[in-house]
Structure formats: structure tokens, C-alpha cells
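Single chain ahead, by itself, as C-alpha cells, in the form predicted alone.
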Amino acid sequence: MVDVRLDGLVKNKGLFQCLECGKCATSCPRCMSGKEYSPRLLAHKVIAEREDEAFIENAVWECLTCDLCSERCPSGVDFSGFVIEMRTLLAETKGLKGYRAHDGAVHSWMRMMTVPELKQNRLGWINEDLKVSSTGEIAYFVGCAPYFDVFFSGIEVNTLAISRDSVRILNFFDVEPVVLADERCCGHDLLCTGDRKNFEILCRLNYEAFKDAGVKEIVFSCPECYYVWKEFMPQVCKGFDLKVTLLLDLIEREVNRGGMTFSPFSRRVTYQDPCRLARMVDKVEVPRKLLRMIPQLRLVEMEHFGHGAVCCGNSAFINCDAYSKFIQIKRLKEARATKAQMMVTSCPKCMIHLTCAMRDKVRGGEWNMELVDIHTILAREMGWFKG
């Protein structure tokens, strides 16, 4: 293990500030699911027992990077940030890549997109009623939805509905967004599995493509894509000057300007906070504000919500096991306990992972409930006041 680089990570991410109070372990979904894993113990090993390389190298890959431990830490340790950079260090120095779900297929298609000459067929989802452009100042970032729906067709997810409804919302605001035929994955999963080299290639290719299309602002509905572009793109791309906008923020801004209304939607719903949106970019209230503006919609919270919400049990497709399934089922139990008729998400991966749990042939049927993305509800119910 490269001690100089590791010393820098320990210092920069605040591991020396750890009080060993155990709050991280008692909030960690992996630990609470029965997995022998503790953020506190990993921090201790890295600081004081670095010779225990086998433990460290295994534990680094157990983390969900959901950031609940950082949320609860009284000392401000950036544990998720440490884990992500530690994985990069281990990948670069030892070739370690951890366990990757689906035999690493998702990561493989992301690496395929690093080929500059790659030609993709990723615009077939655009219906005739959607207005998009190939050049312009405002773009919509689609992400991996065109590939998710094919790859996960066995569980019948429809993440492309999020993209269609996001474009409908932009069209509603008289925006005809740029949608690129050669857009690449944001690289989130490569970053979180230590493949920093290919992550940065994707960043640069995407940045150049949007700049060439005359884009000045990019709108995102996917929390992970938004997080990557907001937090990492300025680090990777020299002179980065694109405005990064979360679609929910844009909708809230337009609502505050007046003139908008929502049709009644008589349902009892509960909301699943994505980790990247709630904790890593602190967007807890915006989706709730928008849902509460819909007449007759009743929002009921799960036991764990907001900054304390439990994740969907997987991140970057590297921790997909019995412990992840336990987390997902526990989350679905919380949702069912609210007596909500519908669970609302705002992340395609939350939709994939929770849908997968509901499709379980042994017990999944017990926890089935309608699962809908917030952008779909907003697109369907929004309108202008009629004077």
C-alpha cells in the first residue's frame, strides 16, 4: 500500500478526527443488515494497523458510499469521500476492483463509451411529441437510461419514462433542450469503483461534446449525474464553465414565479430520498415542496427520511448481495408501514434496485407497491392557471 498517498487521504478526509464513538456503525445500512463491517473500524485500521492489508482491502469495497455515516459523524469525517479515493488508490497500485454486480457488465459498457469514435443508437426513445434540438444553449443530460431499460428488461423497469417526462417538463417551460446522440455515461460508477482514468475520459468527452453543441447550461433529473457534474467535472475539465442545474430546482423556480398550477392527484404517497440528492448535495426539501403543491396528494414519511433516509441497498453496482436485499426489503417494509398507495422516487437506480427486490420470486410479492418517479407525476399534473 502506498503510504504517502494514503497518509494524504487520511489527513484530507479527516480520519484523524474520528472519536471512535460508533455512530457511523449504528447508522450504516450494511452493518445494520448483519454484515461484519464498520466504518469506525476501517478508519482505525488505516490509521493504526495498516499492516492488516487484507482487512482494509476487503472493507473498502463493502461501503455503499451512501454517506449516512458522514451525516451522523460528530467530527465531520468525510468517510464516503475517503472510500472512493481509497478505491482509486487500490485500483491503481494493486489492480483491485472489488466485487462488481452482473459480472461487471454495467462498468464494461461505460468503459466502451470512452472510445472517442464510438457511434451510439441512443435516441430511439424520443417520441414525436417531444421537442429536442442538436444544438442550443440549454441541454438535458439523459444518462444511462437507454441502456438500463434494455439491460434490466427482465424486471420491467422503465427509467426512460423519467427522461421523456423530463423533456416534457422542459417543453412545458418553452425549452427545447439539446439531447446529444453521442452523450456518454457520466462515469459515476467507474469513479466509485476506482477507475479514475476512464472516469476522467468520459468527463472530458462529455464536456467537449456539449461545448461543441453550443450548450451553456445542462439540466439533470438523475441525482448521480448531477452530483458528478456539480462536484467532479470542475476538477477534471480545465476551464469548466457550464451551468449545472437540477431539474427539480428549475421547476421550483418556475413555480415561485407564479402562473403554474397542478391538477388534483388523490393519492397517499411516500418519498424515497436518493443518497446523492439528499445527503451529498443537500436537496431534501425541494421534492417535498413540489409534491405538497399537488392538490389532494398526501405525503407521508417513512421512519427514516430526509438526511437520515436509508439507501436502496446498492451503489455503483458493486454491492448486490443478500445484505443489499435485506436493506431493500427493510426499506419496502418502511414504505408499506406508511400505508402509502405509492412510493415516489427521484433516482433511476432507486427504481431499479427496489423494483428488483419486489420481483423476488420468494418474498418480493409481499412488498409490491406502485413505484413512480417524481418527474412523471409532475409532468402529468402540471399546468397553467386559466384566468
Second form
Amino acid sequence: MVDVRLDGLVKNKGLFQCLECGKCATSCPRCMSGKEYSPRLLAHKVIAEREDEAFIENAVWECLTCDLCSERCPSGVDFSGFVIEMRTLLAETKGLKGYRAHDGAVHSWMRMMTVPELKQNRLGWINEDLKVSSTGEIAYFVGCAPYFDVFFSGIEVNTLAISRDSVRILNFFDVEPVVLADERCCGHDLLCTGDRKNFEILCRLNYEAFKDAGVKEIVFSCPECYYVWKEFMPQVCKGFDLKVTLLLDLIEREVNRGGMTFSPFSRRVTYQDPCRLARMVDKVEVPRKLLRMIPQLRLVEMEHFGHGAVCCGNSAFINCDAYSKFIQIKRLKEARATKAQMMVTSCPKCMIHLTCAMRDKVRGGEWNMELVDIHTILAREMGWFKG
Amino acid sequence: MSVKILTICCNWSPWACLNQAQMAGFVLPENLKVIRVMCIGRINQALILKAFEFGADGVLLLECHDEDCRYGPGPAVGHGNVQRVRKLLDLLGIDQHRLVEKSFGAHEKTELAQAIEDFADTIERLGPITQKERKADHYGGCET
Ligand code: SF4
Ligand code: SF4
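The form predicted together with the partner chain is what I want next, because the block you gave corresponds to the form predicted alone; please supply it.
Every chain and every other molecule in the complex is listed next, the one we just looked at coming first.
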């Protein structure tokens, strides 16, 4: 193992502060679903028993990077940050390991986007009623939705509905966002599976493309894309100077200016916090505030919510297994226990993973619940006050 | 730069058929590689995509006729995967004609040889994909 770099990581990610209290392990969804895996033990091994390489190398690929452990840690250990960087380190020295879900198809198309000459054909989803442009100051970042909807057509997810509704919302505020014909994946899944090199290529190509289109601000609906652009783009792209805005924040800002109203939506709903949004960029209140503005909508919380919400079972499309499924089923049961008629989320991946769990052929229907993205609800119910 | 073609061939009807064609004098184009698999139903979206990711300029799937599948749903699974990967390729700006599936009975050697030649011609005409070539070792052992 590369000791100098590992030493640096152990130090920078605060692992020496670990008290061995075990709060991380007892909150870790993977550990609590019975997997032989423990963040506390991994921390201990990299500090005190580094010769146990087999254990360390295995454990590093097990984590969901959901950040729940860091949330609970009383000592400020940045565990998922440690894991993400450990994967890069191990990938460079030992090769990319871990089981890639769907045989790595998702990572394949992401890598195929690192070619500078790429000429994509990804704008087919833009209906006539949506107004977008190819140059301008404000852009909307679509992410991998066009690809997801093809690849996951077997479980019938519609993540492009999120993109359409996001553009609708921007149009409602008189913004005709730039949508790039050659926008690339933000690279989140490559970053989180240790492929830092290709991740950085995607970052740079995206940055250049948006700069070339004259963009100054980019609006995001996807929590992962937002997280990458906010936290990593400034590290990777020299002189990075684009404004990065979460669409939900933008809506809140506009709502605060007044003049808006929401039509009633008589439903009891519960909200699934995506790990990237709630814990990694600390947006717990905004979605709730916006949902509560809708008349007759009743928001009920699950047992675990907000900063303590449990992951949708998988992240970056690695290690999807029986334990992931267990986490998902537990989550769906929590949602059903609220007696909500509908589950709202704000991440296409939560949508994909929870939909997949619901499609279980044997238990068919037992965990079913209507699952809708928050942008879709907001786009449908928003209006101007006509006094 | 010459093109690279990958043919994935089911072990049953098309493989027997290819054998017969070769015994009758058919010679595979030099830039075409054949991988024999037990069933086209085994070839999921990821494996097809990966062929392109690793530098193939065209992928030809040779399968049994629907009603001949030794395992049942193989070709049907193949149709679904091919349809989806074609859409993914289109999104990535890669010509959909670069991915083709064809089904053969064991006796259709002339048709099979013709199909391979036609596909090789199509890919020659389309030329190499501007996708840069990637080395397998870049991804570590687990994925190849
Ligand atoms: S919660 Fe923090 S301090 Fe406690 S064992 Fe885990 S990493 Fe160590
Ligand atoms: S990030 Fe999530 S999955 Fe990984 S150790 Fe922490 S709680 Fe467990």
C-alpha cells in the first residue's frame, strides 16, 4: 500500500480523531443490513493494522459513500471523503475493484464521453413547448437522464420528466436556459468508483463547453451533478468562475419575491432525502419549505429523515447486492408506514433504485408506492398570483 | 486506420452454420474477430457497450432464430438489449448501423457468409469511430 499518500489521507480526513465509539458502524446502512463491514474497523485498520491489506482493500469498495457515518460521528471524521480518495489511490496501484452494477455499463458510457471529438445526439427530449437556447448566460445541466431512460427502460423510469419539468420551471421564470448538445456526464460515478483520471477529463471538457457557450451560471436539478460542480469543479478546473445554482434554491428565491401561488394538491406525501443533497450540500429545508407551500399537501416524515435519512441503497452504481435491496425495502417500508400516498424525491438515482426495488417480481406490489420527483410536482402546481 | 469488427456468435445454430460456411471455403475478413458465447441472451447491454468502449468499430451479433433457442428466451433478450444499446449509441453520436443482430438456422451458411461480408462492407464504408482507442489494462482486471 502506498504509505505516504495513505498517511496523508488518514490525517487530512480526520481519521486520527476517531474515538472508536462505533457510532458510524451502528448508523451505517450497510453494516446494519448485516454486511460484514464496519467503517470503525476500517478506520482502525488503516491507522493501526495496515498490514491487513486484504481487509482494507475489500472494505474500501463496500461503502455507499452515503455520508451517514460522518453525520453521526462526534469527532468530525470525514469517512466517505476518505473512502472516495482511497478508491482513487487503490485504483491507481491495484486496479479498479469492487463490483460494478449492470456490469459497468453506466461507467462505460461515461468513459466514452471523455473523447474530445464526441458529437452527441442527446437533445431529442426537448419538446416543442420548452424554450431553450444554445448560447446565453444561464444554463441548465441535464446530466445523464437521456441515457438512464434508455438503459433503465426495463423498469420504466422517466428521469427525463425531471429535465423537462426543470426547463418548464425556468421558462416560467422567463429564463430560456442554455442546454448544450455536447454536455457530458458530470463524472460523479467515475469519481466515486476511483476513476479520477477520466473524471477530471469530463470536468474539464464540460467546463470548456459551458464557457464557450458564454454561460455564467448553471442551474442544477440533480443533486449529484450539483455536488460535483460545487465541490470538485473548482478543484479540478483552473480559474473556475461559473456560478453554480440549485434549481430548488432558485425557486425559493423567486417565491420569496412574492407574486407566486401554488394550486392545491390534496395528497399526503413523504420525502426521500438524497444523500448528496441532504448531507453533502446540506439542503434539507428547501425542498420541505417548497412542498409545504402547496395547499392541501400534507408532508409526513419517515422514521429517518433529513440529515439522518437512509440512502436509496446504492451510489455510483457499484456494489448493488442483496444488502442494497435490504436497505431499499426497509426504506420503502418506512415510507409506507407514514401512510403517505406518494413518495417525493429529488434525485434521479433515488428514483431508479427505489423503482427497481418496487419491481420485485416475487413480492410484486407489496412495497409499491407512487414515486414522483419534486420538480415535477412544483412545475405542475406553480402559478402567478392573479389578484 | 483500418476498422475493427467484433462478431459475437451463439454456440448453437450460428456457430454450426459458420463452421459449415468455413468448410465450404468462406474466409473471415482479417479485421473481424469472433467470440463464441453460449447464448446471445448472455450478452447484456454492458458487454456490447464495452466492445465499443474498447475500440470496436462495429459489433455483429449472430444468434439463433427465436423458435430455435436452446434455452428459450435468448434471442428475445438479445433483441431488447440491441434495441437499447442502439439508442445509447445514437445518444453518443455513434451510427446505429454499427450494431447489428442477425439470426440463422444451422443450414443457412450462404446467408450467414453474406451477412458477415455485408456487415464488414458497411463498417469499412463508415470507417473507424473517432472514439480513441483504449487499453484494457486501464480498467483493471475485473471488468474485462
Ligand atoms: S463515529 Fe467517528 S469517532 Fe466514532 S468510531 Fe466512527 S469514525 Fe470513530
Ligand atoms: S458512508 Fe454510508 S455506507 Fe459508507 S461507511 Fe458511512 S454510513 Fe456506511
